[in-house]
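Coming up is one lone chain in structure tokens, specifically the form predicted on its own.
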Amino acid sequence: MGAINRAIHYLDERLQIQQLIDFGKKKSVPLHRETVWYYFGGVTLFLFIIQVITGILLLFYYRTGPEEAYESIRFIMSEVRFGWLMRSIHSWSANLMILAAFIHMFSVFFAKAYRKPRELTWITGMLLLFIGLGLGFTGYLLPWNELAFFATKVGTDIFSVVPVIGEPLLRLLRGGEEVTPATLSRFFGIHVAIFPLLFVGLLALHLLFVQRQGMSEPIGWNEMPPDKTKSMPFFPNFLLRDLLLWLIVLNVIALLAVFFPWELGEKADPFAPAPEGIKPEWYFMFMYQTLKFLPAKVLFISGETLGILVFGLAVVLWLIIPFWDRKSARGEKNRALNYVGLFVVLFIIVMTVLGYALH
């Protein structure tokens, strides 16, 4: 215990962590029903830490190019110790950080806590999920097997409807007009360069924006009398619950990567015909399933056009939500939009499983 006090002492004097521990002691969390939905950010930060982290010990190995991806993959699964460990960590984690980060999105939405002076706030976490579900397309088309070629081809074909920009655009992420070596080596730029760095920056303003504004409490809260308001402090009480969580979340994973491996697949043939059961990844699938569901052509314009530019505009507005719920902003109720919310999330549950259950 000397050698440790003598360490924090050490550090102490020159970084004043003393500092930082008051500050995280006069930071409180509020105590109510739905504090439990203020976790699933700190769960969102600790999945993409362990990215992170297995992604720099994936890149030891892996190499791009159409033929080295697939057998460096093939070679970190059934060569390097603990390799297969490590990817399937990766790729599980990869879809619970999406997962938590949309039942976080749903949970701020639905408590109403984009509210002023938490727009930018809201604004940062909804880029933040962007670049996740960026991170998880690139991501997914890098070990260079049958089922990611064909589900990128098909991903990537739906920018080709967006109107004026759309053909650009396909270009700009095939390297071509087809899904190819340079598509490969584009994504795998953009999934361990681009998209981390700017996710980086966004989470470091995003964490900023929180401990300046600390959690947000429930409409009506600041009215209450005190002995009916409770909170608990930020140190130590609310981070080490979250640091529990984050330990039972690890457990979680690590049981998923043993017991159900994340597998490699056949390896890419683009001159092959596509195999049947093509589809996205689950967090795309809702729009996928829509899609299909259009008709071929609505009035004058595509169905997929139309719904491209309809799911457009409903992220737009989503995005900019703090800015048009006035009701919100002034503190008040807004059941009209909660209802919106309900339907949001239960046309996604929907249109998820009818995209399982129909392919």
Second form
Amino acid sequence: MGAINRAIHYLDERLQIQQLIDFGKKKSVPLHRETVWYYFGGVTLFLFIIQVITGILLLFYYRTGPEEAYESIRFIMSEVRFGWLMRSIHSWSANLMILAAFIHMFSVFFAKAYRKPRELTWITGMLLLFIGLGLGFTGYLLPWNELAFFATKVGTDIFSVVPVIGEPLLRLLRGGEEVTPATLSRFFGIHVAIFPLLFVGLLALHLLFVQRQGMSEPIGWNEMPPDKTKSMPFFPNFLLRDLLLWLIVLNVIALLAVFFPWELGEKADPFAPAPEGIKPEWYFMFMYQTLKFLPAKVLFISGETLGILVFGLAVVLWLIIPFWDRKSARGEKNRALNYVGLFVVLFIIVMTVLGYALH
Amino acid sequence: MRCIKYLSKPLNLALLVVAAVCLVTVAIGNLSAQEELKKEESTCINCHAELEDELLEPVTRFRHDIHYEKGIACDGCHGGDSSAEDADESMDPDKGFIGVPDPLEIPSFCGKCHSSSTYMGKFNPALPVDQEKKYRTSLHGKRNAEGDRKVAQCASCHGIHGIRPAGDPLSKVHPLNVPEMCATCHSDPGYMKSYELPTDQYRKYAEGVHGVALLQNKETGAPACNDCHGNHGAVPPGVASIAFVCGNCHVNNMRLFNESPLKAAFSELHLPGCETCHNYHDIPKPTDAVVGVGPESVCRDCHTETKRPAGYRVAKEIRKHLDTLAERTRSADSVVVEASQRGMDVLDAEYRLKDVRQALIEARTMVHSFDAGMVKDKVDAGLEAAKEAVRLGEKAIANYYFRRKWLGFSTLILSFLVLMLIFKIREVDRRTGR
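Just the form predicted on its own so far, so send over the form predicted together with its partner chain.
Every chain and every other molecule in the complex is listed next, the one we just looked at coming first.
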């Protein structure tokens, strides 16, 4: 008996892990032309793991505060051994994680994998995406550089147009009227403690749901004759493919980190005029550009307020899709919703491209 | 009680507030209109506003005058009674009307108020009140006292009626406008003919380092005419005092020169301290070529291999030190720029580069000691900093290649793992019958 088997036996005697192993062995992944999209959840998870590891390493040297934040990042990049690599990987991986999460979310949407019984999996996934975006937004300010400072100023300003709760929310976020060192401390706390805690909790739930429910099958899968439905064991076949993709992603990140190191820019100066080219991170660009296109006044409310309200409503509707898309829940194809989804994807792409082209 | 009840209704209260706001606004508007009227009430302004050409001009200009802004009416300077409705009465010599003052009278005409600390204190206690006194000591003042009407007095420089504070960019005596203002007379050969003075100062000054800084680069810290010649007590600096004039700004250069052996030598030959090497008015931007024994060197004017050879040798050595540091600065700079262009963080190297540049500036200043040893000390400090900057720059460049080398290595390992995984997947797929 090899060492691994002895270890399994030791654990099984105490924790009955054989049940888990049997569960894993039985778990299978449906094979069809859209199987490739199943990998994006795993890629997002892998990128999150990279974020946690590099984030902890950066925390060893990062110091918050207007006098130290920028300097500590500069120290990490120039003096700490492989500090430049950790910071670049953290930044690149954060962006790729958001991208992978978006792809994962849209693939689930188009496959209607949110339908019963996976409503809660969809909700937890969407919440994870929101927290992911929040992690990106709060992390962007931490180096306390010029672009981040003014982008945060513009980004948080958007909250102020939300009716009723806008102003108090803005003050709560900024820790005052303006973006100040208090905002930096606040964002730091949110970025390294509050959001990661929420993220890990929700992630655990999300993964638990996925394990309990197994991979979602396409609509009409169960009505197909058994000889037409193929599947592959999750362990080890699918997991090995997952690992293969993770290795490739890791190499891509290393290439990006070395050839396109994340710049630090100039230190933030709250009294300096806003530099040119202030723009939000790419994943907020479509919203930012849409708000810019809106006229100053639409009927009796400001264009920005209307934009925020429409976006808010759209997000809520998107979040609760499983509860109003009755057609998919009945196992029927919902073409109309596919067109809505296509419109959303195109809208995001076009507005993002316009956002960069017009800046 | 009824009143309180009436006001307790929100609509009534709102109406009352609106009415009160309207009343206050109208009252404030009325007050400002009255204030405006008070200024316009002057008979002089009212009459002259209807006249033409030079009789209208005082009114047009006076509206931008500092005196007008401070509420001083025409009679404040010209006497008479500005408030009298009749023109003859307002210009009555019995009421002190003096009309247009003679240029010879202008200094005391302005000095009436400007020499009185009690009076000027009412407007600005920080204003000096010794202008007239200083003016009387100047060449302008002396000639004015002798009856020369052409010579500059207060109005020649500050203007008439449209007088603005010196800090106002539109003022004739604003630092940026001073050279041109002085040139009005001093660059006019016809006007200056009787004084037998040169008229090329402005042209020379404008070409010189100070003129370029002030007139082209708009650096108000650069000296204009008055910074060297004085304001109200303007006199040409004498040979003995020229070093002190330059030394007001170039403190270290003056100190080093005064402590150097050349101080006594220059005095013996009656040579002025700074201008012997740097000229005056057309002062060129100094370069290292001025030092040493090369064709552009000013040292060669007095020192050759045979004439005063000790100075010749010192000049040659000083130039050698300066050239060494200047060359090392350029090479260190190019290494750091190269590292920076490769996307590497070179902040520390840039700090060292700043030290190098500072050492070069100090070494150039040290030239005024005419002591090769003192120049060398500064140059050595610069060379040390340059060495460190080069080391940091080269380290960054090496790091750049290191990153690529190890990226290649890690890609190799990852590719190997990917290949192994592909084989493993195939093997597992075969084993599980897929």
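As the structure is a prediction and not an experimental result, all values here were calculated from the model. Throughout, rigid core stands for the largest set of C-alpha atoms superposing within 1.5 Å between the two forms. Numbering follows the first chain given and starts at 1.
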- Message: So, superposing on the core, is the move of L342 at the CA at least 2 angstroms between these two forms?
- Response: no
- Query: With both forms fit on the core, is the shift of the CA atom of V353 between these two forms 2 Å or larger?
  - Reply: no
